[in-house]
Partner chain sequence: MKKKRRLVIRPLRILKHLILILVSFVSAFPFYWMVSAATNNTADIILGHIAPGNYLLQNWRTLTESGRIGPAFYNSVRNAVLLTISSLFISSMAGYGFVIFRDKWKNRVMGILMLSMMIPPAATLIPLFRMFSQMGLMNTVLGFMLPSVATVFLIFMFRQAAQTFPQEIVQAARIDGLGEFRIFLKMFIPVMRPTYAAAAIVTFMNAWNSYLWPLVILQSPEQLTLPIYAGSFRGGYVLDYGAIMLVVTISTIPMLIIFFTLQKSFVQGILGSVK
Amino acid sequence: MTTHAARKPAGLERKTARKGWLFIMPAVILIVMMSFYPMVEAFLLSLQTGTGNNLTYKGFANYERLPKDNTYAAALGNTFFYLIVQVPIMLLAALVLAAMLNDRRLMFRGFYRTMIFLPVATSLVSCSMIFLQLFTSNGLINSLLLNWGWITEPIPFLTNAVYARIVIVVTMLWRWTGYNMVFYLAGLQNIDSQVYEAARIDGASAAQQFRKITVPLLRPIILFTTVLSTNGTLQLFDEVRIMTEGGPGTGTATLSFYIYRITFERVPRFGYAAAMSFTIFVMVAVLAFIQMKVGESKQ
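Structure for the chain I just gave, only that chain, in the form predicted alone, please.
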């Protein structure tokens, strides 16, 4: 009697598991077909050299070529510049804005939240076009600075490598800060307001509350947004393609933009482009792993 009673739940669990797999199988099949199979094919393609359809297997020749490619090195450096400069500023700004807009005493909170989030609803192409028009030699920014007498000639925002990288960073900040702010706002609204009230009664300043309460309690969300932002920045393409075309020279080119040029704008070298794509994949995976481990250790 006891044996039969013990076996029945186990059989029920197996039956439930089979039904569960039946329900998720369509999604699994689509993921394998749309993600994993193309990844395997892309890796096999990265082992081939040649132009167009004239490809031959040469092992890891494409990967051996990467360290010798000066354009690849420049694009890699630019990509990490955007990653190191833009991501921390964006996440910190999003966190500070979320903390400010979570204050119930602030009037017109809904309006401010909408205005900060609104750029997210703008397409990447439109966003890039807006900042392109703002920062051209005869754009609004230079016109205002000239009219105010602050400069005597237009600043080469998009033709000087340093200025152009800064403009791209500003564009990304405007586009994505509100996106990350929403995640932090959602997390803050799950924190009991009495925690902050108790801290205020104990004499904690706003900065101390932010450092001692907000940041520790939002650590899982901060980790999530860090991984997400790192992934997106390593694949940065639209802003560079529309605003600077990677110029001047290779001053603003990113890995994704260089892959695009190798594949579509020049004599197509699909194997070499696939090899570069896999370096992005490896970097995303390694950085995400490191960030996850750092997040776990701090918890």
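Please show me the structure of the same protein in the form predicted in complex with the partner chain, now that we have looked at it in the form predicted alone.
Coming up is the bare chain, nothing alongside it.
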């Protein structure tokens, strides 16, 4: 506030500033009650052991059990497999497609964009059901390959752990690449086309333009989509529950899926599940922090 401001308006302003809290309070209270408080609650729960609601405090017993739990280790490994394989491929594909479609003279540009965006209209459950039917042992892919005589017996897409993980990655790629592409397309509209014109005159190839202009100028949006997709992948649940139920064995299970299992499908072990949830929280926070640091330092 400037020193020139007369007393009365300053007082008035403070009064209206106080009214501002009324606008903010409903949202603040809800977020505190629905996010922060449950997080504290989850931590307290994670220090207790027992089944159902018979819980007693046992310190860090649940956390000590985690490293010895093979299912947890498998779920953790799978979750990171999805993260490391799916997120980079998806974001790179989305970027390249956006760069291709950014050309105003390109024919059928709107058509391509619409087609690539189409999968976003399906819910995660719907797209999991579609891909389940496509890749199941008597599904379309196997039927076609058999009809064409390319294979003699069905490929176990969903009953072999490695294949099943790949099918889940493919499903996610199908559903989310177009979604991320729209973010990049929106960002590219902000880049003056003269920048590309100048680069072309200087003899820069398409690949060079992509590396030296597109990627650096889109950095904030790339960072934003990376954080969003990392967060989403670490919580992967719908696809796994619908397509494989975590199987074969624990071959495709994710952390969210395992937490859901021990909370709602057998005798509930809230404390142990809460400890596991807390590890997801820590991972999301650490990864987001690293990504933001990397994003800032290169600016």
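Numbering follows the first chain given and starts at 1. The term rigid core refers to the maximal set of C-alpha atoms that superpose within 1.5 Å between the two forms. Everything numeric in this text was worked out from a predicted model, so none of it was measured.
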Practice task
Please check if residue 22 moves between the two forms, taking a CA shift of 2 Å or more relative to the superposed core as movement.
Solution key: yes
